[in-house]
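Okay, so here's just one chain, in structure tokens, the form predicted on its own.
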Amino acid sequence: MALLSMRGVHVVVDTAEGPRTLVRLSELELAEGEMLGLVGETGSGKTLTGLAVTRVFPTPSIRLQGGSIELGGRDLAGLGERELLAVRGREVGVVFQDPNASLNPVFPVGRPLMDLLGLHRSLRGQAAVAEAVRLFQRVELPDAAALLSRYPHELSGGQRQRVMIAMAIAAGPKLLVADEPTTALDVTVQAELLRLLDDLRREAGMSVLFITHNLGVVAHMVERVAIMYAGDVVETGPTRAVLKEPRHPYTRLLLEAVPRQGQGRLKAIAGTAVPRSEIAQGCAFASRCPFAQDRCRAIEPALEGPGVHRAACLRQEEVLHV
């Protein structure tokens, strides 16, 4: 059963020349208890897709213009700001890429966590302190009680990110949006945090939308993956099937660009990504695609294919058998 269902989601940025499309997501679903990897290069729209769930966009000029975002059967796209305040944190937790941008340097790290516990669980005083300590212990922070009174600059990058994870799970959300939570950390700390996220998901039965550009992490962490390009999903399916037998040229080229031992010069995808707002018709990837034909530039492909492994490509059978 789908916990999260996003259809026809349209995110725009208001400019002097009028609204410019950033994301035009045809569909994305996440089952209860599932971890879904959302993958794409920088600028593909994956972060904005995650932020669209709770409409916490980086600037007021970015907004949701249309579509449905159903969480547990309720359409969040139709909620007002006051109703969304109850959803943020309580039903949907978010872990951002840079904890430094999320933690206020003038407050001890325990302060925002206890504020959240008061807001969403009505815990205050010693009850809030005890629960904050428990949450810090659950995310494997050392000397949890003493850590509540320490400031962000006194913690390592991995410890700050653990604080953010504790805040994200404090109210027991149904969905966790993890936006490249380990990108700025060294590989050892990355592995520890990825294991922790997976343990928390299994323990609490949460669904996790795991946003990343790292295909290696995806291969080991998620059951299903969605590949995003120019603001829409172009391929989705079980992780093993998508990585072993890609049906979209973009997925194939992404995999060929992954560094391998003894490979020599890295392969790169030719050309540059075209913004969604500049694509009038046809396949968004056609200008960079080695398989593109005239019909690819005229017809926008739908996400389709055999079973649960689908791709938005008119030539996916040829791509599969290259």
Partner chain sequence: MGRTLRFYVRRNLMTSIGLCVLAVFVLTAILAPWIAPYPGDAAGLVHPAHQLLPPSWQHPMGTDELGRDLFSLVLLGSRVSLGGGFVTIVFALLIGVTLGLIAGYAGGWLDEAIMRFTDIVLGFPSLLLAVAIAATLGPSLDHAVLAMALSWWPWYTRLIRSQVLSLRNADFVQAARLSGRSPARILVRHILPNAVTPVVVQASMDLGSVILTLAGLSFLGLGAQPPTPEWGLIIANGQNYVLTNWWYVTFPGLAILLAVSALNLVGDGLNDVLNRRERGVL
Second form
Amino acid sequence: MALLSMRGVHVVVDTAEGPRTLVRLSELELAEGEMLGLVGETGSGKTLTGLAVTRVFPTPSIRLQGGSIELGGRDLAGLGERELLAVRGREVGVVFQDPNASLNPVFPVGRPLMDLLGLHRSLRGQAAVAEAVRLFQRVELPDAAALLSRYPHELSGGQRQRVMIAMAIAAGPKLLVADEPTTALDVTVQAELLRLLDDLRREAGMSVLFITHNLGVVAHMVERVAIMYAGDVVETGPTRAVLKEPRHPYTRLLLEAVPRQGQGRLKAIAGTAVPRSEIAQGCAFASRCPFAQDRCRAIEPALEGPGVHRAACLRQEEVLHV
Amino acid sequence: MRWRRLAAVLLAGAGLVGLSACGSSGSTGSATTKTAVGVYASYTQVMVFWDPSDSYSNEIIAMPQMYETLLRYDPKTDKFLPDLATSYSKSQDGLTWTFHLRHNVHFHDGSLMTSQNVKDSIERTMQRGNGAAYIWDAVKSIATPSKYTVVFNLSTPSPIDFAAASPYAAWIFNTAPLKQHGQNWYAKGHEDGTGPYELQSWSSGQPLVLKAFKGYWGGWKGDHYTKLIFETVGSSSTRAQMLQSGQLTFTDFLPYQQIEALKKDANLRVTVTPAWQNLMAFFNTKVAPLNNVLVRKALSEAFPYQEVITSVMHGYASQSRGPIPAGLWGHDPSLPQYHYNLAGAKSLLQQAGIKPGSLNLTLTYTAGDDNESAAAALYKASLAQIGVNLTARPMPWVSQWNLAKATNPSQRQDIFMMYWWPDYANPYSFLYNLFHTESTVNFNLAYYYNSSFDKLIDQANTDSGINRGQAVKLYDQAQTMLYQDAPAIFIFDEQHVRVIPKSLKGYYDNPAYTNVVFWYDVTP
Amino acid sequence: MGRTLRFYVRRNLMTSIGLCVLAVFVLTAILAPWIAPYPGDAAGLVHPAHQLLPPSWQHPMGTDELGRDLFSLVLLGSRVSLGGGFVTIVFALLIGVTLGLIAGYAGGWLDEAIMRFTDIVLGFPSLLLAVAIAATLGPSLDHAVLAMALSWWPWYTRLIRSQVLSLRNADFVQAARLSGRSPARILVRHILPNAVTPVVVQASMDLGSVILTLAGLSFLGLGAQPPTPEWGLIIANGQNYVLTNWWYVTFPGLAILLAVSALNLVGDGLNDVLNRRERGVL
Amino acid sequence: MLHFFVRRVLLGVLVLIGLSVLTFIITRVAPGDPAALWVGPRASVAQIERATVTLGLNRPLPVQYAIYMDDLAHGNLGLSIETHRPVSSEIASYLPASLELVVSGIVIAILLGLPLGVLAAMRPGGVFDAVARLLAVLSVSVPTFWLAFLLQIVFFKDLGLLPLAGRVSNLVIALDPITRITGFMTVDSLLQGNWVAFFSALRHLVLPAVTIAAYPFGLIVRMVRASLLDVIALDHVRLLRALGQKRYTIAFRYALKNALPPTLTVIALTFAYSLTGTFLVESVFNWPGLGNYTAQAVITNNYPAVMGVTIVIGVIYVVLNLVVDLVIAGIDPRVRYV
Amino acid sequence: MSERLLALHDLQVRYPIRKGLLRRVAGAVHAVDGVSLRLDSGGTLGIAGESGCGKTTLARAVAGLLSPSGGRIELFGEKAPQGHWPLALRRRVQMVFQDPGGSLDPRQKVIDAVREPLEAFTRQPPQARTERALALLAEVGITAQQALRYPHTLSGGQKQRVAIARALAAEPDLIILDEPTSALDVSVQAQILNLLADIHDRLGTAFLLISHDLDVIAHVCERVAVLYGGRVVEAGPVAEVFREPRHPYTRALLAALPDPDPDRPWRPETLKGTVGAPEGGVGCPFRQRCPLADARCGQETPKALEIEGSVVFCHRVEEQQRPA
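Switch over from the form predicted on its own to the form predicted in complex with the partner chain, please.
So here's everything in the complex, that chain up top.
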């Protein structure tokens, strides 16, 4: 049974001209202990989808309009702010992208961690310190005990991300939402961190929703992948299948746009990304799609396909074999 | 410090000055308890100068409680009441004055007061030469023929009885502590006088508190105030409110509008007495067209005397008759005076060849004084009706006075409005300071230099030491001369208007001692 | 269009209220001589007959001790107070912005000298500086305005300097250098327009407190002199009647309160609009 | 850290020297002849000459300034022209009154303003936020002297709850006076266990302190609310919210500490401003503080007093800024590495 | 004509660290610590390296935006002057910045940004300048209607196109590109890289491309220089260096890069420690993190070793070359 299943999730932002749709997710599932790669470009709605799980939107004007978000059988969408507060941290951990802004600059790095330990696992005083040191060691931070009282600006980017991971797993959550955790780091440091994340996941049997725009990372890190475009999942399936035999034109063009050595002109996707709110009907990618036909502009394709590898494209068979 | 009090009076309006203070809701002055507390709220700082020789400012309201003078002048009966001197006599030529002292009077430190103390006090005051020390200028020497007799030998005849009763520079104090602690022992905030009350506590920023002096020669039978508090309350509306709620026994200055409101209060009453203070506007006689007497007469007739008295002073003033104010000897109500007559003023201007609308004048008065500003506004309105354009410029006293002392007359103001009051009960103070010829500009701000006028008033002053009746006749001639020359407009003579609790008995507002309450003589 | 307007008004209700009140004040300031029932009262005319009347139909705000109509005085006073405040800010901006630009762009010892001088003037208790200058040059509205401007400009110097410093190595300034622009031209065409916005916002928020200080100075007798109908001065004259005739002090005080509040609200609104930062949620 | 501290002290000294030069020039430029003031108007020209010499006014300006600085170094602020008493002793008696007033005002402003600012920022756009913002704007915009009158009318005249003016009641002064230790009436009466005086002093302190508190209160609410809103939008607050931390803990412990530095700077500023800005409040409540003393000194061009006050306020201002800088360095470690 | 366009001889740029009471200089950050490179006219050279390796400082020094502390920059055969460049030289070297939003003045319309260099470098009448600007913008895919709008109304990709058009307006011989596409999405990056390729083919403009993304460099440039700690550790033809990386850091860099093709193996080496601020001095800058480092790397600065057209600075590699 899936740990997390999101159905018909609809996220909007209130503007002067009324609510504007940002995400209209048909469906997304995450099995227990599974690491799913949620891939998409800027504005595809991948971050908001991750934040929608525990409704931690950045500004008051963004809100969850509808849909169901079942975590371990319970529908989080229906919960009130108070009950949702109990879920955050305890059952769903979060890691953000920017190491410089994600830790409070005027507090020693250990302080927020120990407060969370007090809150979720009612550990106080020495017990909390011991557990914090253990967590810091678990995320491979050098001389953990001393580090507790050091300030964020005294740590490197990689170290700060590790502190954030320690805070995320402090309460032993079942699900970890990692929003581009390594994008801001140098390539060499990024690799180590990804390995750490993977070990932690396997050890705790924790599912991870890994949000990124980097196809290379996804290719080697996650078991399953979901490609998002204009606020919805356009293709999902086992990583190898989706990347080697893409069934959706967007996935295909995206792979060809990655620059490689000695390659001539890249096959750039024409035009710019069209926001979901401007698409009346039909396939969102139709206006930029080389395979587009009239029916693509009329019918909105559902996410379907043989077995686990599914795509939202009426001509996915031709796309596969061309 | 004349101008200090002048400036302070004016600034009270702006609620600017308020230093040490107290005021509470508890009731005071209730006669039944054995301790009766008298509270005096002044609009300005109380203890400016502690040294009795130098005292010349607002501390006048506290000095008579701590120190005493030889005599005390009573303008009602025009007589000198005995104080430290039981009696006095003067020689035929007015050059020798003998005072007989009261026996077994003690200073606050317990020592006995003798003629030697009187001699030392007055000689120290003369020698320091501060404040009003000039009142003893005529004294050549002081002798102490016996323990309780003092003889003053004068170089020229002069009314030494007035000096002995003066509110300034006439206090008798103990010089012994000065030898011990140095000359500025008094200035540091100490006192050693013979008065009914002695110092309990004081520091700058705190109220002055006096308590009854057990060994006072007058004794303490009957109801008396046993404790006095002198505080400074800048805002007049606050003082009015404190009076109504019984937190104050006496305050020195209240604007007329407050007085109208307080009149209706059941347990308060109002006393009105001549104030020996008048308001004048001096013409700059050194600059055309004000050097033409016709123009000055026209401007004198254009002044709305009655309207200012009724609407600005609420009737608490009388139109002046010359510079000597009502209530002071030498004042003659029958003297001629200009009256409000716009038609006359217009014709005088024509005779002087001034076309309507061509005359622009600047009048300066002291910033912050409501009465002066209102009077100037009314004068401006009426001058406008005869085509004279007046600009009224408020200035801080220091700058107003400096402008008047500018070397080049044309730089000075056209009309200078200000109050005047005497240092002691002597009309010579008005005529000499305001109209006597001066080498450097001091207070003769009409720049009126008339030698025959000078001779008249100087002679009158010396006569006043011998035969006051003769002096009054000369003063009359001098004031009539001022009427003809019209160097200034004599606007009104003020009246002291006091609002005091009905329960306060025996209070007499003596203009010779402005704003002073003789607390020993009143009963709570 | 209606919908968008309604959205913005609801979003920043307070700023809109501020704007309306401010508009009313500016209008009264401009039209004062024509709409004031007794314009002469502000020019020295006195009617001692009806002094200290309570508010009535002829005198909506009552009269003062010389019988002058307070409503007219307050109306004409708005021109003096708002005008005085505005001129002060303009002067302060002129001095402050110039010095700030020089300090920011020149750097080195000149920057150090200007900034240390700014610290000194800022170290000087501002009201004391204003009072001292007003006292030395003699109390008048112009001197009060000058005094306030002299004690207010340092704020703008600091603000402009920090803006210039941060903009100086912004990419688009470097790009302008690449495009062959001379330093002076870059300062005027690129740095100044971008640096001036936060200063304008600060100035609009300061206008309120400047009017308050001007009222304070007049209350002390160092600002506007009679018969100029400045609000602070009216209150000063009325303070003797606080406990007896309540209206004398209340209405000019209310005028100051409303005008300054409106300015502060508009200043806040301008601040929110210009640096449109996304608001977080807790 | 030490360099940071020493550098600030040096800067402070420089400001003070600049201050003394500025005041020296302003008071010398002022019209009116101090010597004439010293001896009083009726004095003869000879007396004025003598005073000019004793006051050293006949010497060239730079020499006068040198003498002044030399005196300053020995803590001698010269004699007050008006009362001939040493300025330092007069300031020593008036300063505590103003300090007592301003300190209690700022404490009230902080106790009310800080929590209100935080609560308003927690629900931006909510009812509480609107009320807090309106209250803050009104209290920043109200003219202090007018507010003072209003409070007097309401609490003294109509309700009769609180005293009209002054620091303590007459009865206390006459019957059980307080000996002056610190100059703070409330503190001194407590030290001497004189309860009657203490309560009287407290009741007299309420209205003027509230009047002084109005401006800083509004400022603190707006400053805390604005800087808190900025902090709440940052990632580290969002992270704590996403990890289930309680709203109040985030607001009052984490976000508020980031918002403190700008607020503290503003509080230090308003403290120094209020110290001299109390002319208006002190004159209405008849409070014997530095404000009144300064206004009187400036009007009468009592230049030693004006310069003495400026230097004293200048020193307080510099010390205050130093303390605030240290506290901010304590809060925000990054500042230490400047 | 491949005459010498740009030559760097032992270029050094140091930022002083001020400490203590009187802000005395107490040490320095050797951002660029002795870099020697060559770029012929029409050539394309990539500078690869992670954050803190000095690549941006190098770019700004070459563009004349900051003056070097040591060594020499030769442009078109002569030494580049310090401080303000004469217009003739200024025109020939232009730059495109990383953050598209930051490099355009928010208060200036798009067309004016492009017209600015035309005003400075050409004496064409205003009307001609406007037409030239519109043409340039059209070339990079910006419509005339968009040209009249303010930058904040455009997307990241469109803003970067405007920056490129502005650089072209000066008709430069060399364009320095400081991480031109790292702030953009893959699809938008592809459009920009194609645009750069067109410009190079059509106008023969030389590129100095700074990037941390080796794939982007591999795609655009013929030659590459890998920077670490302010120094070149390896340089040579892209094909050569990427196929046969010799310096341990280059190898680690390439190994760490995951390829979107799951079949390509990805075995990143874990490097010890973190990137410290380069203090310069003797020895190899990479020694703290290098798995093959030994005492010699600390005492002796590795010298340039020529192997088949590329150069490497490493003692281990040198030892391998010498027959045992």
